[in-house]
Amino acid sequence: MDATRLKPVDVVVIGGGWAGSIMAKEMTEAGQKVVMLERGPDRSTAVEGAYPGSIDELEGNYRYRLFQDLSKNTVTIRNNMHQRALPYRRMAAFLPGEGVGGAGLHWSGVHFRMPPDDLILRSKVIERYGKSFIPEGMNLQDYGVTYDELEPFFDRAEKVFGTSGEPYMINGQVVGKGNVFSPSRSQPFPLPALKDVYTAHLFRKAATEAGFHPYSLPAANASAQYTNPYGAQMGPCNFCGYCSGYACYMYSKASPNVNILPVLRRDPLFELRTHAHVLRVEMDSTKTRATGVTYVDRDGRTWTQPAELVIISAFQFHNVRLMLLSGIGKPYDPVANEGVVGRNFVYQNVTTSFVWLNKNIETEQFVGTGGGGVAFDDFNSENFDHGPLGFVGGSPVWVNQAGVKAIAAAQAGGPPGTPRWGSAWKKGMVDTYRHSLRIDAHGANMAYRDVFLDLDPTWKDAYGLPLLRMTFDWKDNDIRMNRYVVDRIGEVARAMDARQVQLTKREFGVPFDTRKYQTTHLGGGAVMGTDPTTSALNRYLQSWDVPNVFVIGANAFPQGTGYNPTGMVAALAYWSAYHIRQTYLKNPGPLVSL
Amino acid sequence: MQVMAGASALVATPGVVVRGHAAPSAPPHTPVFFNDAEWKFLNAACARLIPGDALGPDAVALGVPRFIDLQMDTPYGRGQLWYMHEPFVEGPANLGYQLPHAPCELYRRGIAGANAWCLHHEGSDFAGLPAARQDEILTMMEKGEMAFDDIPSDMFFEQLLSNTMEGAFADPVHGGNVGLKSWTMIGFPGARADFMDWVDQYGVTYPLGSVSISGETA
């Protein structure tokens, strides 16, 4: 059926997120006409977070109810090039979003900014401990832009987001009782640090016997009554333990349904449409400008809306296969080693340790907040010396008491060597459950030529396009950083006057496994850099080879990261907009010239 | 709303730990889903996989099975949240599900499986047999060291015991947890979803029982 033609708008923003909301606010401050593309239904706080039916656990975290459909559409996976990949059938350990507010409606809001090095990694690596360092087939890179550039744009987002933290330093001087690997900054934290839960209280005076230097995270999960530079309002959180799967009814985490689109929504300039999945990018025939996109509704419509510019602004994996749906760049082949749209997937490397103390205390994990908690960086970034030890990357290490609800804690059971069900494990599981606390190695995962996104060649989506296929598994260079990592977690809980550790480390020879949750931060496959060959993106997130698309998302990094991903997320948003408005929108074309 | 009204109440005497009255045993259910025999084995399994002791309630004092046959005319039970495209292709455990099989469909293969291994071997239905064989027999399942016709044992018991813990810790709304006994046991509060004032006191007690989203207490 032929796509019907709609009347030409400015900027069609694909995907209804943080990276889309962000630059539809910032394409209709510029006085264009913009146009938002959501694939799933409208969202708002006051419906899905409504007190107490939002507050179902069963509902939220193991019927997904604010979660991808995956019967429409999702990913098929394959652990190496030589296995067939096969679909991913049921929700297991990535959670993308879907609907209005995408997965920062659900997410939990861990707020952080890039560590500098991080974003110069190759770089650094190089000069600290020469080329021969990277092992073969890494794919390290540096991003092309610096902390000093993004600066400005951490500090625009975390006002937006209303983010609570303690600072320490600010231009140049030591100002409080934060991270002291943390960069300058050119402004406090909009809130101060939330509260630490018991546990993380625990922790940081553990940590810091230890020898370590704890700080509170930051936490996009308002300390304190808010109102962003929107004029969006947030109240303070009262540590209710439902934030990652779930909307706020408190509205104390920010979610582009609270913080941004609440003015979006009021402005003559903005229109959203829902159901509204989008099939591909149209391009011209010279296939160097894009014209508009087709979607498809939910009555099974297809609609052509053409657009001067085009913003991809979905979750990560959905901008790669758009990108490989649409012939935008030249999709990656790992054994010519060339081609760029699909290269350096990466994802992230967390494992969860667990610390019983003595029975005569309680816990307390019910009680949380998602972005809240104490970690230290001692061993992220390049905050240390790798040279000894052998690998690239790092881990930060915290306590992140999100809430820890009764389905998942009977699902968790008890210490190791405990039975999954019977007498054995109830003792257990409840033991684990009234006494013990969890230490995460929140580590960086480095991409690799090998690792990758294509599209598979069986598997379709409800639309009969293919799906993305993931090449996916753990390196030994990983591994070897988590497991450094977690000896030092075993450090922490000797301080704790532990009655029972379990550090929880990878193992070398085991496969990446689908099964279990682990994450949701996948990273990569159309990133951004200064080199072509190399990178999908420039350093605005404009295509090398379309230069009316802009594609924004953790798509972008080129491999992965010990932080949470949204911060920087949205601070790319910022500053890919900023120059789209101060310099795209005067005169479209490249903004790098080679 | 009753739910605000009984932490109020409960709020007046802080520092004194609060629980709640004997909880009722499951009400009678009349399975949607499941058949007679499909039903005794359920009964039979899930009180295994969360027996009663000291602790607390068994699986079906906690309204389990129940549970579950309501969960089979659901979305998720018909299988609608996951994607269940063809080809349908065999593939290493660590790649994740690949039957072509809804929840439903599941249970009711994996029942038929068991029933007919234990008549077969033990010559009786699961739910005859003694409950020390009856944990003998599910380990094996666990294992997935029991040939059913069809399914893998193993991927049946996984589905039959994570329905078994959604179903004894979830919201009473759902059909189990009944008299939020789970709950209790473990000192989760529920809907309480408020330590605004609590997340600092460290090592007292949280002293609030536990509350349903419908508004029923512990």
The other form holds:
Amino acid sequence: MDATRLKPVDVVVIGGGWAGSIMAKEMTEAGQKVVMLERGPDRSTAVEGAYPGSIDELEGNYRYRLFQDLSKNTVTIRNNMHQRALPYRRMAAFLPGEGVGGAGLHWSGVHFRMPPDDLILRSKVIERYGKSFIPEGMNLQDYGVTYDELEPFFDRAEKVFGTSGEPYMINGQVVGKGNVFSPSRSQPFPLPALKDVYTAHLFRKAATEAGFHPYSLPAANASAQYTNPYGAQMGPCNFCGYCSGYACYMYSKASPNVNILPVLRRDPLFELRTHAHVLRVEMDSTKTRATGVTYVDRDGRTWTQPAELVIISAFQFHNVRLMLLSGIGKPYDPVANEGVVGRNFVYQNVTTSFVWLNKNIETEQFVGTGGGGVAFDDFNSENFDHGPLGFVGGSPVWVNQAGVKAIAAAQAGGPPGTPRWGSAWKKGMVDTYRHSLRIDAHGANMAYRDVFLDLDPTWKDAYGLPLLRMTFDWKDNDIRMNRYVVDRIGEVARAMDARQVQLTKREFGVPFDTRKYQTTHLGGGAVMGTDPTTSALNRYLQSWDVPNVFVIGANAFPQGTGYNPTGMVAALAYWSAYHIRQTYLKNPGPLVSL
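Coords for the form predicted on its own, given the form predicted together with the partner chain:
No partner chains or extra molecules come along with it, only the chain itself.
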């Protein structure tokens, strides 16, 4: 069916999550007429967060009411290039969002700044250990932007999000008891750190006794009433335990739906179209300029929306796939080691260990907040000597008690050796719920030549277009890193005088398994950098090949990080928007000369 051509606009934004909402707000402030296309339904906290229906564990965490409809579009997955990929048909390993707010509506709220060394990781590793330290086949790269350049945009994002935290250093002066490994800040956090739940308190004490440096996690869960720079209001978190997988009925967890969209929706320069599934970015005859996008609405009608500027700002997977479907950038070929779109796909290397305490200690796991907790960074980023250990990357360690609910408690079961049924199972389940805590190793995942994304030659979506194919498996470097850091969890457990410990480590030879949740923190595939032969985007997240296309999201990460990605994605969105407003709109064209 031929597409109906619509009236041109200045900017079309693809995706209604954090990145898209930030970019739309910035572009309307610059006087641009903006159309946002979101393939899912409209969502608002007033509806999705309506109490008590919003705190339904079955609907939220098991029927996935805020998540992507995999029957229409998904990815295919294989562990290596010799396998045939199969579709990801059931939510498990990762949970992409769908609808206005995207994953920003159902996320937890952990809100980090990227460590400065992670932004220049290749340069740092070579400086400290030599080029030969980088394993063969590892595609280690710098971002092309530094922490000092991004600092004002990290600060801006925290103010918009209403982030709670405790600083360590402001303008070079030590001011508090925050993360001793964190870089200097220009301003305090907007709000004080959340209070410790009891398990976080115990972890803080034990980590200190073990010789580590615990700090309060920075959280986009408001510790007090807050009004952000846009005038959006937040209420204080009540630790109800319904953050990750849910819309916050207290308006305490930052989301595009609470912190940006209420203001943006009232702007006459802004238009939101939901149930608008973008099929491709349209190109002119030279293939160097985008002319708009073509999308399908909920009734199956096809529309072309012309625009001077196209901003691709959906979930990481969808950004990469849309570039491949549209012919923006050269697809990556792992055999020839050429091309950039699909290159450097990364995941996050997360394992959760369990600690059972004496039965006179009640851990009160029903209490929680998605972003709150206590961590230490002694083995994250370049904060420790990797030389004798022989691996690249690191991992923070934390207790992030987000509230254990009834079904999840039953699934957790009892300590090792507990029967799988009967009265002994029930007793073990109660023991775990009342007297244990969970400690995460939230590690980085490096990029490799044979780990990548491309279009599947077999499987197609509901619109007849190729699905995105994910080729991924754990590599020895990342397994060794995880095992080393998890052993440090054992030291903390001993300081807790634990009666039983289950340390969960990556195992050599055990492939990536999609059947149980690990994390939704996917990255890479269309990375930023300074070399167009190894990056799809320049340092401003502008396509090297099509200068009026900007691609905003975790797809820009050249390799994985130990931190949650949202804070970095938001900072990059503000960074890119600043340079679009200051330079591109005045003189459209490449922001970096080749």
